[in-house]
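Consider the single chain below, provided in structure tokens and representing the form predicted alone.
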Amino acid sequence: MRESPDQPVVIGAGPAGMACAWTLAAAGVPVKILEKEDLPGGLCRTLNFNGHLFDIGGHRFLSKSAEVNRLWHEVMQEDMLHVKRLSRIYFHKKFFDYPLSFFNTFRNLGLWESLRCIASYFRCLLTHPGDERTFEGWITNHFGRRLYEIFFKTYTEKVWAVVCGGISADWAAQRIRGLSLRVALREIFFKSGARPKTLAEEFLYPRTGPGEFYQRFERRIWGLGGEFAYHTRVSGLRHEKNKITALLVEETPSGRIFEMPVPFVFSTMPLPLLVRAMIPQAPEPVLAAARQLRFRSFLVVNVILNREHVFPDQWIYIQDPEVRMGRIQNYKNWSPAMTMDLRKTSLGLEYFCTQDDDLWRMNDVDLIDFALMELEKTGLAGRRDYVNGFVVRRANVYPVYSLGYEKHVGVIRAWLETFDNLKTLGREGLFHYDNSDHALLTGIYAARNYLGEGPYNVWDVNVDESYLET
């Protein structure tokens, strides 16, 4: 790898790393990013097996930044499609819309649960007996009680493994902003045209998934003189008199170990393990804050079966607390050529799990056995349609937002702003659950700070810029 003390340095090849690289290449700065997997793109990138490719979870190209449509159009120029979105909760073996729509609803749930639902809701409009600081109470008060446990409970505890009492209402806010029973019966009756940002009908897709966006970038950010090194792990941060002096490198195929000066560095490394990365220790007040934040990760079970047509979504919700698995992705939804043959579905079986759990431990052949076994509980496939699979893990994916969590953030922030030559952006490296382009905006403001072009607040992004889903 060349070394150059001149060159600024980006920690990780995700979308804020590369939109923060972009902007600072095409400025004539030289700069280097550094990533520990073999391609750019993060949880953006795209795998293929057996000829059929896989997301890492889904991602759709959708923005209100006319920053970020115009970056997604200079690069992918007309290879991009507009997808109708269709993805709905599956319940009981029955699709439920999502967003909730009242009679699609009640319809499913029947005439006596959804007066019990409508009675609910009715009861919590009046009395508001939710804890609005809380998920569980922000819920329950815009919902009711009976449709919170149906619909919000189940899916939300197994992404967070947190009982909902315990999840901040920063959670609800963000997701389901503008978005309530009251809401949804004034769009029927009313046609207010007010929608809430969660009900977004329609996204752009690259033709053969938001991977081939990134490698695309890639190139322009080397032909703009831009360097990168896959494969190479930041494990350390040394610094001195508030400045970041080196980092600690590693090469994972050679073990080679070395330090790399660095006149400027932008982090997308998930916050708490930037903390621990610090070189001297930071401030005990400060590692006792990192110790308090924490990510659920994330895995798939990537399978390819012989069936033509599983179900029309792009992706579903599993809300049965009967088994385990959170969503599923059905790919060729997406864009027909993510599977190679169209009379085969590719799925992707996704599970919302704890670094170091029975999950996440489970060898992969177990994994998919397990899964397929859920899959044939919902009734939507059979074990006897499996063809071929892999597994997927990502550790770190989601930040959890429990209850006094930015207390936290606010204590490690005031910490490294001390600092004079280190910036923080992205998803991991703000503690904050957005999408992509939310992250490639925080990457371009970071470098544009760098550059003068500021002042911009990359922890401030406004989450209205993006559509925003779990």
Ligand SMILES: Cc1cc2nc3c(=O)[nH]c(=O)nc-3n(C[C@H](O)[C@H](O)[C@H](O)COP(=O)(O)OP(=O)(O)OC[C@H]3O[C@@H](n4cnc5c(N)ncnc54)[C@H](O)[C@@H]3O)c2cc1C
Given for the second form:
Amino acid sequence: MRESPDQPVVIGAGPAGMACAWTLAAAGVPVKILEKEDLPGGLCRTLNFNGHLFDIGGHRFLSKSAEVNRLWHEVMQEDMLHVKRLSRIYFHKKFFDYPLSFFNTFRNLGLWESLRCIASYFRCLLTHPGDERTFEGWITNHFGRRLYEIFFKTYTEKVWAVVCGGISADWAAQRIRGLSLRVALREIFFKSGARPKTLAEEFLYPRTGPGEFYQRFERRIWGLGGEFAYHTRVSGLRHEKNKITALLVEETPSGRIFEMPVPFVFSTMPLPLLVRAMIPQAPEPVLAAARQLRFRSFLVVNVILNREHVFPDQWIYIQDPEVRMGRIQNYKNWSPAMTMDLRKTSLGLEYFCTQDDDLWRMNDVDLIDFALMELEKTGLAGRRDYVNGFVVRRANVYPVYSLGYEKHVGVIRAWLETFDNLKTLGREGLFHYDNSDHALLTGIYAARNYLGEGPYNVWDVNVDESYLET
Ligand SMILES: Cc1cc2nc3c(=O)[nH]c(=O)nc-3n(C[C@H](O)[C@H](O)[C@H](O)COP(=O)(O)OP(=O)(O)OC[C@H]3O[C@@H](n4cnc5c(N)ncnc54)[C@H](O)[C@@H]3O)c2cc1C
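Okay, that is the form predicted alone; can I get the form predicted in complex with the ligand now?
The next block holds the full complex; its first chain is the one shown before.
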């Protein structure tokens, strides 16, 4: 790898790191990107398995930012599909429309249960029993206790593995901002048009998956003079007098470890890992704050089935408490080009987990077996259809908004801001539950600040303009 003392370095070739590198390179700054894996795109990469393409969880392209939309179109040109969203909720062996539609929900729940939900909603509207600082309280006040228990509690606890009373309402506010039962009912009966973004009916999707965008984006950055080093992991940041002086870098598979002097660092590493990588160690209160920040991890069992049709949705939320699976993606419903053979179907069976739990540690053969058994339980498809499959694990992808997390982020942020030449950005880097458009914006803004075109506050991206779903 060529080393130049003047090159700012970006840690991570995900959306945030790449957007930062692109903005710098376009301004003539010779930037270098260090990426521990072998492909650009971070969580937005697309994997090819026997000619079938799989995302790491389906990745919609949907943004309120004109700047991001412009970038997507400029890079993808005509190769973006407008996909009509179809996604339902599987609960108690029934499929509920999502967004909830009155008649479908009514039919599935039955008259008695529906009346109980409505009564519960009005009771909560009058009494506001929930503590609005928590996810549970926020949802109860906006949807009623009964609907909270049916539609939110199980799925949310699957994602976060903590009881909803321990999750900050920030997550609800980000995920379903602007939505309540009142808004949903108004939408059903009056088609008000004031549809919150959570309910977006259409999204963009690159014909061969999000990885296509990031591969083209990578070529543009190379073309502007940016430089990528793959299989290159940053394991330490050496600092002195409020300046990062060098990075400790490990190359795989050679195992070579070396120090790289750096003038300026943009990091998209997970925030607590960045703190722990500091040499000498961060002060104890900062380390203590980093220990309080937790991530959920994610694994997906990707399978190819010998069946032409399994279900029409792009994805299905599995709220049913009888299976641990959280969601199922059906990639040819995102784009037919995701499947080499349209007589087959490729599914992503998704699990939210923790790095030391039984699912994470299970070997791939057993995991595929387990996921197929769960798929069979849902009645959607069965083992007999199975042709081939593989497992993808991604650690530290869901920042857990446990109560009080902002205080810990604040302690870390204040310490990092004492460094003249270090900026943290991106979803894991800011410990912010962001989508790829927000991550791209944090990269663009961080680079503009460096170029003196700011000030932009990367910590505020996606604080009040978003659509979000798990
Ligand atoms: C299951 C799932 C579904 C999602 N669906 C959508 C969706 O539909 N639409 C949407 O817009 N967004 C979606 N997102 C969110 C989107 O994936 C993220 O917002 C986006 O990828 C964040 O970009 P990033 O660059 O901040 O981080 P990442 O994508 O995580 O990239 C970080 C990169 O840094 C590298 N890295 C980390 N540490 C080091 C190190 N020490 N040394 C070198 N390299 C390092 C990593 O390998 C990675 O490549 C989804 C996320 C998940 C988990």
